[in-house]
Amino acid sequence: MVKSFIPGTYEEALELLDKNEMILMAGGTDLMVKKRNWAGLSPLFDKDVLFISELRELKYIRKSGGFIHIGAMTTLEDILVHRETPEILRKAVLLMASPGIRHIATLGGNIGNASPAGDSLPVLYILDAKIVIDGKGTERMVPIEEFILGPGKVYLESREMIKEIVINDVRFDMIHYEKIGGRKSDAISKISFAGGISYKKGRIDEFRCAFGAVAPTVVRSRKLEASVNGLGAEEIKKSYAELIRPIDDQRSTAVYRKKVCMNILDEFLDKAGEYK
């Protein structure tokens, strides 16, 4: 029989996780959909469940030394209203789900779910997010692009959990976030995009962009970003077109996704000013 555990402290959670192979339950807004059963029946969990959403030690946002630290169980709503939240992350969170869900869904859960359509992920990629992973007697930090390995797959051992997300406190001069879904709100992404540009003496000094839901993981190319100043708009779009390889699924087609990605990138480059 599957058992449920509700730890009172973070240390207790680590102790339980160290001694048992368990499913971690954060807000449950993704997990309960994955594990749903017929109406009136218990969810299809095959392991004991550890409820971690109420761990106060994992609910915080603080700024330190040019970085913003976000506890893994910080809700999306708390992130939305916090004064230290970068504007581009705020834009993404505002388009995620409904207000009711944002009050229970967590940033750690959105990352751990590792869906290519995760709305926060393109933003976290361009903010160079690092994931702090913790277990009993161990702690490590990995870049988000190394943590998310594919749809539903993350670099997390069975007795570890996400403790914290650390992002660079980058204040771009120009930002662009866009989510394309079946409706304007409370929809799963067909495509998502996050971009940021910083200028120096009227020229682009920093260029970053990432695409979601168009490949097994978020598409971001640091190599291409570093070379955009020497390229024209058509060359930039051609280079990104080679990286964006969407699929057909129940929400959209590969042809549609690629075409819209190129349109969004074109709009972003137009806003940047140097590629008109």
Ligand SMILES: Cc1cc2nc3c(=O)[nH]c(=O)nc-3n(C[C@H](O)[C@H](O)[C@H](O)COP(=O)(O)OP(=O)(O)OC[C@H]3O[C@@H](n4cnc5c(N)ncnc54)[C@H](O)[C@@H]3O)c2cc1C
The other form holds:
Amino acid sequence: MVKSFIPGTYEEALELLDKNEMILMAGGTDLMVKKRNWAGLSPLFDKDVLFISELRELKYIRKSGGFIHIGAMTTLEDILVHRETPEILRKAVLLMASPGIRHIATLGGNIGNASPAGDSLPVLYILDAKIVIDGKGTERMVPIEEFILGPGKVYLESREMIKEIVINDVRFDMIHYEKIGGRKSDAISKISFAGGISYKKGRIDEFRCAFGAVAPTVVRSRKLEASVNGLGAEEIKKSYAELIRPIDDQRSTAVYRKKVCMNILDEFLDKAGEYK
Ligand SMILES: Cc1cc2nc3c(=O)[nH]c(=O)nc-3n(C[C@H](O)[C@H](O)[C@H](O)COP(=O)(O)OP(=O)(O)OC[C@H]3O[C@@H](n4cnc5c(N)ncnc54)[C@H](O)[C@@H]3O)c2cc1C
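One more: the block was the form predicted on its own; return the form predicted together with the named molecule.
Expanding to the full complex; the earlier chain stays at the top.
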């Protein structure tokens, strides 16, 4: 029979995880949907479950030396209201789920779920997020693009967990976040977009943008970003058009997704021109 463990401290959680392979349960807003069973029956857990959402040591947002550190069990609501939260992350979180869900859903869970439609992900990509992974006696930090391997797949050993998310405290001069879903709230994204630009002496100093829900993982090209200064808007759009190759699924068609991505990019580039 499957057992549940509710550790009192983070140290205890790591010890339990070290002894036994377990399913990590944060807010459970993805997990309980994935593991649901027929009405009246227990969820379909095939391993013991470690409840980590109440670990106080993993609930914080701290700024230090040009970086913002967010504990993995920080809820979306806490991120929304915290004064150190970068504005672009706040915009994304505000469009996620509903207030009730945001009070229990965590940032660590959104990353751990590794859904192509995870709305925090494009923002975390453009903020160069690093994921701090911890296990008993081991700690490592990997860039988010190396941590998320594909839908539902992450670079995590069975006895490790996400401890913290570290993001660059970049203050862009102009930001743009867009989420396209079937309705205003509680909608899974058909497309999401995060972009940020900084200028120096009238020229683009930093250009970053990322598309979510249009590929198995977020689409961001550092190579293209580095070359935009020499390119016109049409050339930039053409280059991104080659990168974005969405698929048809139950939420949308590839044709629609591609067209809307290009419209969003157009709007972003227009806004960038006006701002300059
Ligand atoms: C009605 C509804 C609306 C939603 N709307 C949105 C939306 O608009 N946008 C969006 O992006 N998502 C949405 N979601 C999905 C979900 O709420 C988010 O992905 C949320 O951030 C998941 O966090 P959680 O704490 O509930 O994760 P959980 O469900 O507890 O966990 C998710 C996964 O991450 C793993 N995990 C959790 N914590 C850790 C950790 N510390 N280390 C390693 N792995 C870990 C778990 O094992 C599991 O595989 C919605 C869900 C519901 C039910």
